[in-house]
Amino acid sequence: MATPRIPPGINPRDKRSGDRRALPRPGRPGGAVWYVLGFLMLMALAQTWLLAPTGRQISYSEFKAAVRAGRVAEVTISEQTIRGTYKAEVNGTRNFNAARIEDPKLLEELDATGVRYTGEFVSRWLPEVIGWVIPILLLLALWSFFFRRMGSAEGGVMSFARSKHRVFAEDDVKVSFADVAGVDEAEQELKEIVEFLKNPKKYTALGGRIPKGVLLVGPPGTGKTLLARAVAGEAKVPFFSLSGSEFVEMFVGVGAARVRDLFSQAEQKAPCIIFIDELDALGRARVQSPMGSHEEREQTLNQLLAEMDGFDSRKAIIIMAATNRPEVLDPALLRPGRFDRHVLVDKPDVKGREEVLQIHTRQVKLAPEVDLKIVAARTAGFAGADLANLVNEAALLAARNDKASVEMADFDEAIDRLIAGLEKKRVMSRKEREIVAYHESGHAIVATLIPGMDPVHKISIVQRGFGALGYTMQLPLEDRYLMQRRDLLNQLAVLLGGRTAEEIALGEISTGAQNDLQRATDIARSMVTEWGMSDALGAINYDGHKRSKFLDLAFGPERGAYAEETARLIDAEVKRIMTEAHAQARGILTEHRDDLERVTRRLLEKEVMEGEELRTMLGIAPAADPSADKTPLPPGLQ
C-alpha cells in the first residue's frame, strides 16, 4: 500500500492542539476567481490579435496623397482606423491602413477620385467588460483572502477571542524533578500533585479533594516555571502554558472569552495542567480608584474566578500559577477552593547552590581543580537563573582564552563580572588612582579588623560596571537570615571606611563615596523607622511603605503617619547612628595608619589584591574554609 505524501511543513506527529494547522484543500472559492481572470485575459488577447489591422501602416498625409493621385481602389472607414487597397502594388503589398483623423472633406475627395468606400463598426465589448469586471474580481479575491485570514485559527483578527496558550503534549515535556535542585521543600509539596494526576482514585476513594490551584511564589529566577514543567513531565500529562498578560487586550470582553476557551480546551484534554505565568498581570487586587478601574482586566479576573469555581475537580485539571508579587493579588484568588496551596520557591542555600551548579555543568568540560562547593559558597544570594548565567559566563571566558576546559579562575572572573560588572580598560590619572586605592583600602581594613564581619575576598582598583572605580568584595562564610543591631552598626562602619580613609590620608574627601553614603543612610533610617533599633523612639515602626516580599519595591504613602516632632527625632537618630559609625571607622583606621599606607601602596602596585594577602599584611589569622557546611538554624528560626 502506497504511503500518502505529506505536504511540506506539516508534522504528522505534532500533537499540540493549540497549533491548528490544516492541510490545504483544493477547490477553494478564492481559486475560481483566478481561473475567471485568466480566461478573460486570454479572450482579450485573442480579440486583439484577430482584430489587428493587416497591411502596411502609413500616415494619414500619405493616404491623402495616394487618394489625390488616384492610386487607391477602395477603403473601409471605422471610428479609429482606415483600411484600404491600392490599384497596384506599392512596396510589395496592395493593402494599407492608417489612423483616422477627423477630416470633414474626406468623403468629397473620395467621391471626386472614384474611390469606393464603406463604413465599419467594430465592437470591442471585451476590453470594456474587463475594464470594470477585473477590479470587482480583484476586490472579491482580496475580501476572500482577508476573510479566511480573519477566521483562521492561527491568530487572525476574528480569532482574538481564542486563548493564546501553548500546549505541550505529554511526550513534549522533557523536564523532570531530576532537572530541579535547591528547592527541596517546594519539590516535596508538588510531588503530591504528581501523584494525584497519576492516580486520582487514590484520593477520591477516601473522599479527599486535591487542591484546585497551586500558586508558586518566590523571587525572580528561582525556577518557578521550571518546577511547573517538571510536574507535567513527571505526571506525563498535557501542559497548557501562557502568561497572565496574554489574556488582557484593548477590547473589553476578549480576556474573559480567552479564559472560557482555555478551560474548555483543558476539559477536553483532562487530566492536564494549566500554568499561568506572571499571575499578577491578571490577578491584581480590584480597587476603586479616582481615575477609574481597568474594566477589561477586572472582567477577565472575574471570569477566571468563575471558571475555577465551576469546573469539576474530579476531572484532574490542576491550575498552577507563578508570581513574584503575591502581595498585590486579589484576595478572592487566594481563598480556599481556588489557589488554596501556596508553595514558596526561595533562593537556594549553599547546599542547594552546589546542586544547581552540578545540574548546569553537566554539559560543561570542567578542569579537575574546579570545586563547585567553593563556587557555591562564593555565590551567596544567587538564584537558579544567576547560577546558570554564571556557568555560561565561565564557559565563554574559557573559550575566549582558548582553554580546553573551564578552570576555577574562569569561575572567579565570572563571579566578579556578575557582581561588580564588566572590567574597563580606562586610564586614570595618578591622583585618582591614589584616591581610589585609599578608599578601597579603608573598606578592606575596617571589614577585616571588626570581629564577626564577612571576610574580604578581593580588593580591586580596576574600574568595573557603571561608574565603579574600584570595589572590595566580601564573601560570607554562611547564609545569614537575621541581622542584629551590632551587625548593622559594623556594616555601617565598613561602608564609611572608604570615605574615612580619604579624610585621614589625604585630608580631603571625594565624590567616590556617594553610593556608600546612600546605602549607609538607608540602613540607618531602616534601623530607626522599621526595625525599632533606636532607644529614643522605641519599638515602633514609623515606615509608611509596604514592601514587596521578593522585589526591592516599595508602595504606599511616602512617609508614615507621625508628627513633625517625630520626624525631627528620626532625623536626629539617623544622624547619631551615622556619626557613631563614622567615629568607629575613624578610630580603627587611625590606629592602623601604617597598615593603611602599606595596603594602599600594594594596591597601587598590583591593582588587585586577594583577601589572604590582606590578612597576612594585617597579621590576621586566615579566614575559615568557605566551603565548610553552615550550622543549621534552631528549629524556631527555620
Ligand code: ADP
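All values reported here derive from a predicted model rather than from experimental measurement. Numbering follows the first chain given and starts at 1. Between two forms, the rigid core is defined as the largest C-alpha subset superposing within 1.5 Å. First, how it differs from the form predicted together with the named molecule.
- Residue displacement note: G114 has its CA displaced by at least 2 Å between the two forms (rigid core superposed).
- Annotation for D349: C-alpha shift under 2 angstroms between the two forms, rigid core superposed.
- After superposition on the rigid core, the Cα atom of N392 is displaced by less than 2 Å between the two forms.
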The other form holds:
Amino acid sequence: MATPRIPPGINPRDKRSGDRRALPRPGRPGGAVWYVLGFLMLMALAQTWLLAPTGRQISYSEFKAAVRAGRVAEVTISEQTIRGTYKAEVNGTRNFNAARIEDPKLLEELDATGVRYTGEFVSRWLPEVIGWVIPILLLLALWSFFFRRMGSAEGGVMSFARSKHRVFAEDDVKVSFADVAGVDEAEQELKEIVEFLKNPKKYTALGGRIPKGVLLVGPPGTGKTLLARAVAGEAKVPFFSLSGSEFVEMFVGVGAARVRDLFSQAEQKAPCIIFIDELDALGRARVQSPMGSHEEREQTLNQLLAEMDGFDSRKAIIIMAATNRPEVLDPALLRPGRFDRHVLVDKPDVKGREEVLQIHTRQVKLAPEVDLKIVAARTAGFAGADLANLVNEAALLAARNDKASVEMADFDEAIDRLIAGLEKKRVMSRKEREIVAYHESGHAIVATLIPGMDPVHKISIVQRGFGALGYTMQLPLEDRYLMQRRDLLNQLAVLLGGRTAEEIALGEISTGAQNDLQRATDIARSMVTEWGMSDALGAINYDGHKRSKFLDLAFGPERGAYAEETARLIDAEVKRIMTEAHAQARGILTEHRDDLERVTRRLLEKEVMEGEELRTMLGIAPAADPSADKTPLPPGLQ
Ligand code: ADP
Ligand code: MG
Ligand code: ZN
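Here we have the form predicted alone; I need the corresponding form predicted together with the named molecule.
What follows is the entire complex, opening with the chain shown before.
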C-alpha cells in the first residue's frame, strides 16, 4: 500500500502519486510531490499575471480629477483596485488603475459624469490554498524522506532498506583450504561442513540434522574470515558475508530488516553459507540497564535468533560466525540449534608459521639463502595476519634497497619492526617463553608420571588470546562422576607441578601460577569442608548449603557456621594438604630433573607437543587412545 502523500482534491495529478510505477525515480523521496509543487507554482504565476493590474498606475486624486474632468470612459471596481479606461490616450495608454480608497461619494460622481462602471468579484482561493498547501507539502516531503531512511519494514518503505543492503553473495569464492595454514584442527572440523554443503541430500536422506551454526573463535588475525571463505570455496557454494557492526545502524529496525533480507536471499541460493564476522558487535549479551538498553542491537539480535530457529535445517544453509571475544556473547546465541558448534582457531605453532609463510611467499622472490624455518622460529606469537604482514614488509624493505630478491636480512629487519609494533600486543619475550615452557612441562610430567591420571593430550606454549600463556590439556579416558581422595590429591600435585617446575629449574617463581593455585586451593578447601576428606576434621560438611553468588555479594563472604577454633583447624588442614601435594610434585620433578629439561627444550623448539611424544620421551607406555577427540574450548590447565 502506498502512503498518501498529497491531500486529495488539489490537483488532478495527485491520483498518479498512488501509483508507484508512475514515479520518475522510485529511489528518490517524493517524486510526485515535486510535480505537484511545480504545478502549483505555475498556477500562482499565471494568476498573478492574469489578475495583474494593467495600464498606468495613478493616484486616487488623479483618478477623481479625471472623472470630474469627464475624461474617463469606464471603470471596473473591485475590492481593492479600480481599473478603468480613458476616453482618449493619456501618456500613450488608455488604461489606468488606482488603489481604491473608501469613498462613499464615488458612485454619485460616476453617475453624474456618465462613466460606465461595473463591480468585480475576485476569487482569491488560489493564493490562499497555495499559502497553506506549500508548507504542508514540504513537511510531507521531509516526513516521507525520513520515513524511508528509517526503513520501516512495511511496503514501499522496504525498498529503500533493500536498496541500501550490502549483502554480497560471492558466488565464486576463490579461496581454498590450501590458502590457510597452521590451523589444522579447525580445518579438520570444517571439512565436515564442506562435505555436507557439497552433498546435502546424502546427509538429509537419512534424516540427519546438520549443524546450523558454526562459531569460529580465536584471536584476531588467525584466519577466521579466511577459513569461512575457504569453506565456501571448497564447497563451491555462494558466500553471504556481513560484519556484525554493519547490522547495527543508527535507525531502529534497519538491522532487523537486514537480517530478514539476508536470510531470505540466502534461502533462494541454498546450499550456501551466511557468514557474520565480528559477531560480538551484534551478539553482546542483552543487559537490563537502568539507562535503557541498546534497542537497535537487541532487535537485530532477536531477529537473528528468530531466523536461525525458523529456517529448516535441511535447507543446507550453514551460518558461520567469527569472534575473538566469545565471553561477551549472549548465551542465547550459543544454545543448541544456534551457534552450538565451536571451532577454535588458534595462533599457529612453529610448523604452522612456516606453512603460513610458505603460502604468503608464493608470489615473492626469495633469495636462496632464506630459510622460512628460521623465520618461523623467530616469530613466536605471530598470528597468520602478522606473518602475511611480515612477508610484505620484508618485500618492501628489499625493494627500497633495490635488491633483486628478498633476503634473510630483510626478514630480520621486518621482524624487528613488527615485534616493536606488536610489543603492545604482548608477544612473549624469550625469558617469558622459557618460564612458560618449564611451567607447562612441569604440569605435563607430573600428570604423566603419576599412575592413573588422565593422559596428557597436548602441551602448548603458544600464547592464546584468552589470557593463558600456555596450557597442558588432559583428556579423560572415561567420564567421571566420582573422585576419590587419592585422585584429588594427585590432581593437586599436577596443578602445583607447574609452579614447582619453575622453582626447581629457575629457582624463582612467577605470577603465571595464580590460576593453578586458586584452583588447587579451592579443591583442597572443598576436600576439608565439603567432602569430609580430612581426618582431623572428620566427615562433617562445614559449608552448609552454599549461598548463591548473588547473596554472597549482598552480605559479604560467608564464614561458615562454625567456631573460630574450627576455622583455624580448616585453614591448617588445607595448608597441610597443599604442602603434601607440593612435596609430591617436587619429589617427582626432582627425580626427573633431566626429563624436565629435555621436555622443556623440546617444547621451546616445537611450541606444541602431542601427548604421545611426551610419553615416549618419558619412556611410558602409550596411553589408550582417547576416543574423545572433540576438544572442548580451553579446559586445560593454565
Ligand atoms: P581474522 O578474521 O581471524 O581476524 P583474517 O582471516 O581476517 O583473520 O586474516 C587476515 C589475513 O591474514 C588473511 O587474509 C590472510 O592473508 C592472513 N592469514 C591469517 N591467518 C592465516 C592462516 N592461518 N593462513 C594463511 N594466511 C592467514
Ligand atoms: Mg576477520
Ligand atoms: Zn599452570
